[in-house]
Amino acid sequence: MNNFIFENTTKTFFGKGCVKEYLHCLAGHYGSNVMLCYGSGSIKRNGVYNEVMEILHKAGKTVTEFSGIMSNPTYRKVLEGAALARENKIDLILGVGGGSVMDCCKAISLAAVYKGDIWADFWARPGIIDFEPLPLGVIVTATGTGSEMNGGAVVTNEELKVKTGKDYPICNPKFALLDPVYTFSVPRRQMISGGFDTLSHIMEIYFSRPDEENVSDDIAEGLMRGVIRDLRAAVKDPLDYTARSNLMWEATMAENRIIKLGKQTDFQCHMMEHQLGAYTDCNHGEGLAVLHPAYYRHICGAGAVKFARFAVRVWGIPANGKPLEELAKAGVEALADFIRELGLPTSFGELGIDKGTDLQAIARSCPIVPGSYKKLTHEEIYEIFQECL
C-alpha cells in the first residue's frame, strides 16, 4: 500500500432514536444561537423536524431556520446562508438532510467567517485553511453521499457553470446523528439514486491504482457486495431496517476516507456527472448510473486486473480460465445489468437531455483527473456522452 496519514474528527453516533438521546447533550456544547439548515421541506411532513425543534428549544436555544437548500447546491445559495449566519451571530449551524444540505452547510461554516471569496479561493483551486470555521453538527435523512463523515462540498456556481467539490478535513462535521428510521420517508427513487452514488463513490475508489492486493481494495469489494445486496433488499421492502441501516453505513464508509487510504483513486465518473448536472441539473445519482457503464467501457482494459477481480469477486462470476479482458468486460456489464435491475434510467434521454443539449462544450468544461486508468482526452468525454443519448 501506498503511504498514508488518517484522521477522522467527526463523532458519530448511529441507530435507532440516537437523535432523542444524543442531540440536546450534543448542542450544549455551543451558544444559545442555532441555524437549522434543511431542504424543500420533507422535515416537516415526516416528523423530523418537530422532534428535532422540540430537542433545541428544550436545550434553551435560539433558533434561527435556513430552508430552501437544494439538490445541486448553489454558490449563491451558500452566500444566502452565511450573511444570515452572521446576521444572527450563530454559533453552530445544524444541517438535517441529505448530501446536498450537508455539503451546502460546510461551504456555509466557511463562508460566514471568511472575509474574501470562498469560491476564487477554496473551490476554484485548493486554498489553505488557517481560520476556525463555524462548528456544524448534521443529522442525515437520506443516505448516498457519505458527506456527514468527511469535509468535502460540492458546490454549482451557476454564473460559470461548474460544478466541483473540495474536501478540506477542517469542514468535517463535529457529529453526525445517523438514524435510520429517519430514511424510510425517502421516495423510492431518492433512495436508489442514494444508493446508486454510494456504490459509485466506492467504485471510483476501487479501480485505481495500486492493483496489487491490499487492505482498502478487501474493504472496498465488501462494501460493494454489501450495497449490491442491501439495495435489493430495500427495493423489495423499503422498511427493511437492517437494509436501511446497513445503505447507511456503507454511504458512510464509502467517503469517510478509510477505502481510499494508500489509494490513488479515480472519480473521473464523477467529476463528468458533476457538469452534467451544472449545465442540467439532473439528479447526480441516476446521472452516474447512465455514465458508468460508458465510462468503464473505454477504460477496463486498461485496467484489465482490477476490473477482472471486480468480476469475481463483486458479482460472483466463474473465472475458469477465462482472458483477463473477458472477465474484464463482464463485469462491466453485470454493472449495468444490476442499474437495469434498479429501474436506473440508462440514457440521457431518461434523464431529461436530448440531443439539442451542447454536449461538446459540456466534455470541453469537464476536469480531466491523473488516477483514470486511462487518462481520457475532452473528444473522448465528448464520445461517452453522445454514446449515452
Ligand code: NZQ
The other form holds:
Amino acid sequence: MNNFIFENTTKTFFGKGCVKEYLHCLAGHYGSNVMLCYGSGSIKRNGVYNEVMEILHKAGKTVTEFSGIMSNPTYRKVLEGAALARENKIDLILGVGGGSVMDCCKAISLAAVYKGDIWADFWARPGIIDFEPLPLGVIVTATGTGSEMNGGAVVTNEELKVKTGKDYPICNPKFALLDPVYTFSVPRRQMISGGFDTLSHIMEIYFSRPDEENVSDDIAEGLMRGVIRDLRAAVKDPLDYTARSNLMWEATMAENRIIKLGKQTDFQCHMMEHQLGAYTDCNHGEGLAVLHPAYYRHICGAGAVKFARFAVRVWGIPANGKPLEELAKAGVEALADFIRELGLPTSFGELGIDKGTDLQAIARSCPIVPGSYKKLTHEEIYEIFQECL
Ligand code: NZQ
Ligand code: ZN
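Condition change, the form predicted on its own to the form predicted together with the named molecule:
Below, the chain from earlier opens the complete complex, with every other chain and molecule after it.
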C-alpha cells in the first residue's frame, strides 16, 4: 500500500432515535446562537424540522433559520448564508439535509469568518486553511454523498460555470447525526440517485493504482456488493430499515477517507459530471449513471485486470477461463445493466439535457485528473459525451 496518514475528526452518531438522544447534549457544547440550515422544505413536511426545533428550544438556543439551499448549491447562496451567520453572531451552524445542505454549510462555516474570497483562495485552487471555521454539526436526511464525515464541499460558481469541491479536513463537521428513519421520506428517484452516487465513489477509488492486493480494495468490494444488494432491497421496499440503514453507512464509508487510504483514486467521472452539472444543473447521481458506462468502456482495456476482478468479485460473473478483456467488458456491462434495472437515466436526453447544449465547451472545461488507468484528453471526454446522447 502507499503511505498515508489517517484522521477523521467528525464524531458520528448512527441509528434510530439518535437525534432525540444526542442533539440536546451536543448543542450544549456551543454558544446560544444556532443557525439552522436546510433546503426547500422537505424537513417541514416529514416532521424533522419540528423535532429539531423542539430540541434546540429546550436547550435554550436562539435559532436563526437559513433555508432554500438548492440542490447543487451555489456560491451566491454560500455568501448569503455567511452574511446571515455574521449578522447573528452564530456559534454553531446546524445543517439538516442531504449533500447540498451539508456542503453549503461547510462553505458558509469558512466564509463567515474569512476576510478574503473563499472561492478564489480555496475552491479555484487548493489553499491552506490556517483559521478555525465556525463549528458545524449535521443531521443527515438523504444519503449518498458521504459529506457528513468529510471536509468536502462541492459548490457551483454560476458566473464562472464551474462546479468544484476540495476536501479540507478542517471543514469536517464536528458531529454528524445519522438516523436512517429520517431518510424514509426521500423520493424513490433521489434514493436511487444517492445510492448510485455511493457506488460511483467506491468505483472511482477502486479503479486506481496501486492494484496489488490491499485492504482498501477489499473493503471497497464488500461495500460495492452491499450497495447493490441494499439498493435492490430498498427499491422493493423503501421502508426496509436494514436496507436503508446499510445504504446510509455505506455512503459514509465510501467518503470518510477510509477506503481511499493507500490509493491514488480517480474521480475523473466526477470531474465530468460536475462540469455537466455546472452547465445544466442536472442531478448528481443521475449524471454519474449516464457517464459511468461510457467512461469505463473507454478505459477498461487499459485496466483490464482490475475490471475483470470487478466482474468476478463484485458482480459474481464466473471467470470460466474467459479472456481477460472479455471478462473486463462483462464487468462494465453488468454495471450498465444494473443502471437500467434501477431505472436510472442512460442518456443525456433522459437526464433532461437540451439537444442544443454546448457539449464541446463542457468537455473543454473538465479538469483532467491523473488517477485513472488511462489519462483522458478533452477530445476523448467529448467523445464520451457524444456516446451518452
Ligand atoms: O431541498 P430539500 O428539502 O432538502 O430536499 C432535498 C432535495 O430536493 C430532498 N431530500 C433530502 N432529504 C429528504 C428529501 N426529501 C424528502 N425527505 C427527505 N428526508 O432530496 C433532494 C436532493 O437533495 P441533495 O442534498 O441535493 O442531494 P444529494 O445528497 O445527492 O447532494 C448532492 C450534492 O452533493 C454534491 C453533489 O455534487 C451535489 O451538489 N456532492 C458532495 C460530495 C461531498 N461533499 O463529499 C461528494 C459527491 O460526489 C457530490 O459531488
Ligand atoms: Zn458523488
